[in-house]
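The chain below stands alone, shown as structure tokens; this is the form predicted on its own.
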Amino acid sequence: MSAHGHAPTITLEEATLPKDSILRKAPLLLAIVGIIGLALAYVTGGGDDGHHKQFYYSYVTSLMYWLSIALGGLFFVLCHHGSRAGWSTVVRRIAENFMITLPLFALLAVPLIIGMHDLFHWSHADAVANDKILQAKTWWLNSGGFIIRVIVVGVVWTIMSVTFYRWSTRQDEEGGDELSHKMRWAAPLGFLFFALSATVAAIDWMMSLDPHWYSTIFGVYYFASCVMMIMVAISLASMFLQRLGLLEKAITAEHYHDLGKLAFGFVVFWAYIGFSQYFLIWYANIPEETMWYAHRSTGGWEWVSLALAVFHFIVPFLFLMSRHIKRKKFTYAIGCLILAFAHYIDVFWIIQPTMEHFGHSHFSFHVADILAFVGIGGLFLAVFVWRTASKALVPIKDPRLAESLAHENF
């Protein structure tokens, strides 16, 4: 409650792209930059045999670093309904566009099985003739079974996310709790199923690559970053949304504060599960296992190793510690973007030796990832700033955007 006694309130118009606003011709542009930029990273990609080997990693790479915003997004709105929180209201719309985006990366996927035979080495036939281990995996690790949980994938995240984001913004127009109601009951089954989807996709997509090895952690390591990484997109939208005049007196230091909590608390669970993962691996001393901690231990990769823990841990928990740093948003942003540098340390870290492991010894840096990155960043962002522009900025009829509006942390 305001001083005077009023319910803290937010008009259309406050809440609303203006008509003339540069952000409404974006998404020509970014999309345009995209298909470039892919289309770039194609063409440098290649090898003088024909394959497209790096080009597919540098794809991957990129895939697996923008997807995970989409996914924390719809993660954010699950948990936003599930735990039927207030304070998120008023940013709630932010995630709901990045998480719209999953539809893009149900598209986006399929190149995976366009170039299914240039990133994975158990989809050659005579390697699994030649390795019992591959052939004690043919039960998942198999071409056709890979190609159906793609497509299933898609759709799931395409079902969720478009429900929920129609669902959101016909409140707009109809208001009152029952679309609240629909969404809060929703969200229970939307956790099982977000949960299966992003991890099916990690596992798949990334841990894979290389099919000697494996962790039962790995999807929660990825949902880890996930979440992590949807906080750091939140607070950096919203600020630029503020730079333009936007949300000024709605989003304050008080959900900066909240977001900054839950992006340092994230830092410190991926920690968790990465040294988890590490020590049970080191402790129990299987080859198959050990040998993907090997690879990232040599020929320049071991810089790459000590990279992601000074920025993905040390200096992110140091820094963000502070309450005073996360209320204020110059300091909160360095932060926020020290995270989005680390992020894409650990998934290059992931994805890139395997191919090393394939074909190469040492750690390099391609053109085609810098193409790639762009791309498919181009491509999210131009579907991310087209729904951004195309509806209220804040869902303006949900029943607790004035407690969200008068949010206080204590």
Contents of the next structure:
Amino acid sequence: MSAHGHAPTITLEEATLPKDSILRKAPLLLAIVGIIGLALAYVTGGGDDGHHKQFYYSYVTSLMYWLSIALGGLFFVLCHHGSRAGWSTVVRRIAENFMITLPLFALLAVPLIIGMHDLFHWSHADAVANDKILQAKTWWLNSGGFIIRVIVVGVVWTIMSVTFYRWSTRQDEEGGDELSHKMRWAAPLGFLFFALSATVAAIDWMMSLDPHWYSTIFGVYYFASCVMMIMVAISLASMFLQRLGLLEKAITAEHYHDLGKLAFGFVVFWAYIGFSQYFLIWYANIPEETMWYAHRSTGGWEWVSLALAVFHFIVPFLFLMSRHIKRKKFTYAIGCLILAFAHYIDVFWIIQPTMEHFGHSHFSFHVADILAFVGIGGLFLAVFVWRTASKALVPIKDPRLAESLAHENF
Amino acid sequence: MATVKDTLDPIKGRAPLVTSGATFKEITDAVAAPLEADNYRAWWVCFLVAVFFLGIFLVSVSYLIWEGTGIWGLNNPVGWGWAIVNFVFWVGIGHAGTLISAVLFLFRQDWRTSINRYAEAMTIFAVICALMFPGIHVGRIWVIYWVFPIPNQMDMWPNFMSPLLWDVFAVSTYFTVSLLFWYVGLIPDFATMRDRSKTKARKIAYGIFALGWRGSMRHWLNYERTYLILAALATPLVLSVHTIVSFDFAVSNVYGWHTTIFPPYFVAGAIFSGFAMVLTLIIPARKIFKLEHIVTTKHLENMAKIILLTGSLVGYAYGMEFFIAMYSGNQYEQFAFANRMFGDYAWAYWIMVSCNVITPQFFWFKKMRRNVVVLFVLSIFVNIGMWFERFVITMSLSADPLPSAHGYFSPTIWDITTLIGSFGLFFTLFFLFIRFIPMVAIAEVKTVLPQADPHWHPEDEGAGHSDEAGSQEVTAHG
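If the structure you just shared is the form predicted on its own, then what does the corresponding form predicted together with its partner chain look like?
Next comes the full complex, this chain leading.
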């Protein structure tokens, strides 16, 4: 609000990755690391029976981890336009670069179809034949429907992310109000498609791993993680760029403070949603529902559950509460890393206990988990860095850029 | 390339929140006018009508206490009727105020300054109405203190495992914090009213509530800190109250009640209904009291957008409940939802869906969001829809899993008089508010005027001189 007199500005040169930057070579390197990682995960995650169950479980765990940042990026962009935000303009391009990894995830979802039998109990005809509950669910949980939904979700994500990305980068060259107006106009509609597609992905790719279990809040649960993770990802990416000497004056403690407040808010929101789900199921005590938590309170999983409560709520809640912590890069980075770690516990805790259906699944951490994490992460970051290097680092001609550069918290 | 022109929603820069370039003094005068008018005839008429309905409420409640809950249409299996419906309805309405004052404050939404006082007052009165229902429906009202964990010689304690008990704590905490928040915001304005007073009695009365406010820098510093801390404390309360209200239903093994999306779904619904009620009340008020330059079309449009957002969230929850009922393969769950749509209460269900899901869709269009008449009419539809939502949920009781135990609930005349009467209570308080308390936060609105910016230079208009002691120091917190 106090953008009078000596308003800070940023030139295109200051907001572009230098020609000789090492980051320009990184995408290729990251992609190679990614592919090797996935290949090794496939090899190490294979069983004696020729199946690759461990690989697919490690794969979907990492997929949901990195996907949350991409979906979070889309949500951040939609929110920015939908709420007429000003402060976040300077970090919006970073969010857009995360968002534009969504077409990659449309491709990365294909192995879910290939490994369907290793992942999804409901895809086995013989299992369904002996299970009344699964029979009643075949209208949704069937291979054909699953494949169609993977395609539809992938197409929706691709169209949305590419459209918003194109409009935003076109404004870098053309300037003017027209494109801002378009993005604002489309954002509210985008929320509808975002909500439905993210919910379908969360239900199909995670919830249906335990095909008997159901929870109406599940889509919201995953959404909470997505928003938290995009705040973390933007913050860490900004810090990284600033270490390279970029955007040093553009992104200030004020922006970190705001991102930190939102990360804090959404970790609390996640805890609220997670607790509501747990509490209502525990209280009503219906076997179909409580089994899901029962699986996660035995066989070593009880420690993972505890770690989730500690690292996904108690520690970040206490740590990130102070404004000083959020405004100092070093301490805030620690907070972000805690959240990034906690989110991995979260997806691991949701997905991996379902590996042995209706059996006793013991907690174990496989080398394929690490390799798949590196693999998908490598590909994800390859796209992110590639886009970062090829366009300006901030929406250089956005009409609200000046407001964002001069942003101050009260 | 054509440029897009919309003065209310500019692409570049920000539109002024208060239009017509009002000065500080003009703002004070405009807000204080209803409190200092010479002729109160119209106000008396409205107030007495409200008191008449309050009388109906008191008669209904007296008869209830005399005769017991048998005067209501309760039966077996529907042992929980309009009392809970009305309770949830009023608590829901009481959600917009704290959202506006706390959450929008933390999100730096400066437009809240024009409407927060009004919405908070509505919140407090709605919560008072809500608290009436659990209070009166317990049967033996003379032992209502048993809901509090007071040590006693009988060694009797309330059931701490019951969400109904948590309600007592949640709603009373919410009420206390909302009241404090409201009062803290009012202190500078009470001082303004004190300093404008022409009579001794007024001066003393406003003076007591102003707590010796002099508008010094130290006062403002403490005020701003208190306000920020209260906002931070009130924000989780916006979520917690309706979460616990949703637990009242969701912890039970009743089909249609036990579903994990209830907490956020109830919160979204509460904000939805709260904003609708703010619109219903503020649209006539801004016209009658000539506050259209303070509560502008843009303010109404923003509220319409929140209604569209929360209405869509409610729609998502309806869809999700239905989808998961189908997905679960659980035939009882499926029956519960089919029964809502096509059973005895299908009429109520479809009223609910049309009012809550279809009505807000009109707000996709800018023309609708900025049309005062459309806003007013649709906001009333939302209010109706949200009452029916709670009714539809509660009536899950009528379709017991055992078909022989099905029953149909019909309200008696006393159910109806209690509901109508509760509006009497609400409006009695509301008319008192309008008459005695500034309905716009004078000091806060001044902070969003261009003159409040420390860098502002009065080059074109010679406006912006300070007026009363209560509002001299204006810090730009936005």
